[in-house]
Structure formats: structure tokens, C-alpha cells
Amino acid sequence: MSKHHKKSKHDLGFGIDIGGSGIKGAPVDLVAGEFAEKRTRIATPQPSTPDAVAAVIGELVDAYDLPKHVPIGIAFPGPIHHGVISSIANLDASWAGVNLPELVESATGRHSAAINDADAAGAGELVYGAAKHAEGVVLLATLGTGIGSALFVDGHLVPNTELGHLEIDGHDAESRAAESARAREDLSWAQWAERLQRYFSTVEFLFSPDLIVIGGGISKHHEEFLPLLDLRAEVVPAELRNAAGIVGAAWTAAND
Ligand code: BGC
């Protein structure tokens, strides 16, 4: 049985999702897989340097009365190799080389684990949501400012897949198919679905997933675009929606 198919070691966790515009945190009920209290959102500081973001993380944790042993899970919008940020598309460039759990531990005095934001959302969906206990090859894609990807094989995560940055038709895929491209170019649902079709058929050709879960805030409008896609894999919207990153990060830190 894989890690993501087991019961959590703790009942309470805390998750933080770092995004380009907001940093969100909430205590997480790890039995139910939902927020234990209302989420808090603080605008991402500009510039979004590590020190400025660490101060916001400290503020988010201090906003709740958390028992000292509760670890802090961080979902970060870039690849993280054993805690260290390697590159970053949508936050300040000074993040490269930073050890994120160490930064969070010195800002909060608590144990911390960090994971890519799409991997965190994928973990949330696999443990509690649309891919609960799914076997085989599962791909979660988050459609937001960028495109995040999480790949699981029989419940085991292959971390940092970064499939939003596949080069398709000479473009970085997320620059054409992310939700931000739909908004920026004012695409209709049908026009955006064509971009998604091109993107997901490439991903499907390369990885042959059994199940594709579509996450990100836009997944609440899934009826507008998912029926327009023609793929071999089963395609479903995320169930935890925007909570998935926070819940999955909290779960990851609690089971580190
Ligand atoms: C980053 C990924 C991230 C995704 C969603 C991409 O630009 O490279 O690491 O998961 O955006 O935030």
C-alpha cells in the first residue's frame, strides 16, 4: 500500500499555499480532509522575496492557536528538490537555491515540509478527493497562473514533473493553455478548450494516464470546458478545488 493510501499519522495539520497573488493558510482536519477553521489569505508581498514571504508565513501561523507539535506544510509554485527550490517561473527569482523548510522552521519555530503546489494538490485529491485511493497512472493538472502537474503511479508521487513547461508548437505550454492565458487573451470557453485539447492530448500521448484530475480555481466552471475535451483517459474535476493545495501540504508535513 502506498503512502498516499494510508491513514494520516496526525489528526490536525496546518497548510500554506504560496501563490503569485496571495498566500493562504488554514489548520486542516486530517481525518476529514478539510479546513478545521476558516482560511486566512494575505496578499503576496512585492517583491516576493524569501524573507518577505517567510514573514507572511509567520503571520499566518500566528493567526491561529495551534498546538506546538503541529507541523507546517508548504505548497510552493516551483520545483523543490529535497526542500531546495531549483527554479521559479511566477515568483521572485531570488528563491532559487533557498531551503524552504529551513526558512519556515526559523520563521515559525515549528517542523515544516515543503512540496510543489501541484504535487500538494495532487496529494490532497489522492488522499481525500477526486482520485481517492486511485491505482494506475493518475495525473492532476492545476490550471491557474501557470499549469502545475502531479503524477502518481499506484499512489506513489513522481515529484516535480513540471508538465506545464512542455514545449508545444514552439511555446511554453502554460503560456498558451493556463487559466491566465484564457483571461489575458479573453478566450471563449470553446477557444480555450482547443488549447486544452492540444495540451492534454500531448500529455496523454507521453504518459498514458488512466485518470486526469483538473484542479485550480477554474475547475468550478468545469461544465463549460471539460465536456469539450476528447481524451482517452477519464477526466474529472478536482473535488477539493482550491483547498487541495493547503490540505495536501498539511497532509504531507504531518506524514513526513
Ligand atoms: C511552476 C510549477 C507550478 C505551476 C503552478 C509553474 O509555472 O513551474 O512548479 O506547479 O506553475 O503553480
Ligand code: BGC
The other form holds:
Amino acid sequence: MSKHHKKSKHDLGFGIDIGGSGIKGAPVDLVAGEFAEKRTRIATPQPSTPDAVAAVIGELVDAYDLPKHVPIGIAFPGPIHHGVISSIANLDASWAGVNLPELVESATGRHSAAINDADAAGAGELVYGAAKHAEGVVLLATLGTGIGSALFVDGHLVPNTELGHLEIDGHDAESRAAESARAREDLSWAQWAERLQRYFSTVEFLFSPDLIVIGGGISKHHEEFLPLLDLRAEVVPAELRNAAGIVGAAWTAAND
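Switch over from the form predicted in complex with beta-D-glucopyranose to the form predicted on its own, please.
A single chain, with no partners or molecules, comes next.
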């Protein structure tokens, strides 16, 4: 682990990933950076109001026999400014203005921290995964329905970057370069790689990353498209895969 990665104050945390269809949680071994027990998933309540989601979070936490000092980290699908949700796309509109850590602490009686879901995945990769020995500027890009981004400078998060929404060639970047665009337009790996090249060349021009980590389910097929990219930065696949968000959220809460 490089010098800018802090050792956690706890050896156990609890991570929760809130999504539009499901809310997932698991205890996390903060030494190894992996689930300490099997993950639990509960369907996102409809309507997905803060109180309804908080009740599910309480249910997830209560499903495990956790010591009272174990902190709760929440990965949330939207920007979070000092714990407060500013806007929301995938959940009920009543989330705007909610202080998420306060909500979770009321529901669980435990110290809580909240982080954007892409930032949480980036933290997981930075501390335990593909970027754990990296120095300088690190970018995690999650290629899925959209493009999620997490940017770190010398181990410090630049929160809430939305680099999937850069306008490139007159288009919202993720509308052409996300994995969903590859599937929707039935692009070959080479055709999709051309779009990724255009996207990452732009990001590289703007931010000069030393390392780019590619996440999302498609990263398991990295041999098909990463070798086709020609960038100055080193480009590597993510290592934690679907565990990254929960692990990164738990680590964030333990170091908050």
C-alpha cells in the first residue's frame, strides 16, 4: 500500500450500495478489502423515499451480528456534497436536500458516512485493488449503462466528478462510449474501442492521469478492447469488480 493510503482505524466496516432496483450490503474486512460475510440484497422499496430506504438499510444491518462500533458506509447513485444529496435521478425526488449520514445514523444508531457510488468503487480500487500501488493522478472509469468516474490526486478524492457527461463531438460522452451503447448499436470490439479512444483521449488531455482503471462488468472482457487503446496513461482492468462499491463505502466510513 502506497504512502498516501491510510490504514483503517477499524478492522471491520459495513458497506451498503443503494441502487434503483436493489439495495445491497455486507460486512467488510478492512484489512483484506473483501466481504467478511456473504452479501445481502433487498429490493429497493417503491416509492424509494428516504424513510423507506432507511428502513431497508436498518434491516440490512440487523441481518448481521455486528459490534456496535462498526461504522456504516453508503454508496449513493448521485452527487453528495458534505453528506447532503443535491440531485437525484434513480430514486424518489424527495431525496434532494437530505443529509444521508444523519438519516442512516438515526436508522441504525451507528456512525455513518456517504459517498457517491462511483467514488466508492474508486476508493475500493485505490486502497485494495488495481490502483493500490499507484501514485499521482488516478482515474477510475466504470463502463456500464453510463460512464461513472472517480478521480484521485495523490490518494485524495476529487468528489462527484461526472466525466461520463463530458460533451465530446456534440454528444454526451456516455451516450456513445458507455457499454450500453456498444450493446444497443451492436458495435464490434474494434468499433467500440474507437469511441473509447476518443473519450479517454479527451479525458487524458484534460486531467493527465497517470493510471486509468476500467471498471464495470465489461472489464472482465478487457482483453478484447484495452489492447486497442493508445493512451499515454497506463490502462488496467479493475480487480474488485462488483465488490468495489461496498468495500470502498465501508473503508470511507471507517476513515471518516
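Computed from a prediction, not measured in an experiment: that's the story for all the values here. Rigid core here is just the name for the largest C-alpha set that superposes within 1.5 Å across the two forms. Positions refer to the first chain, counted from 1.
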property: Where one rigid part turns on another between these two forms: hinge among 28, 73, 124, 140; result: 124
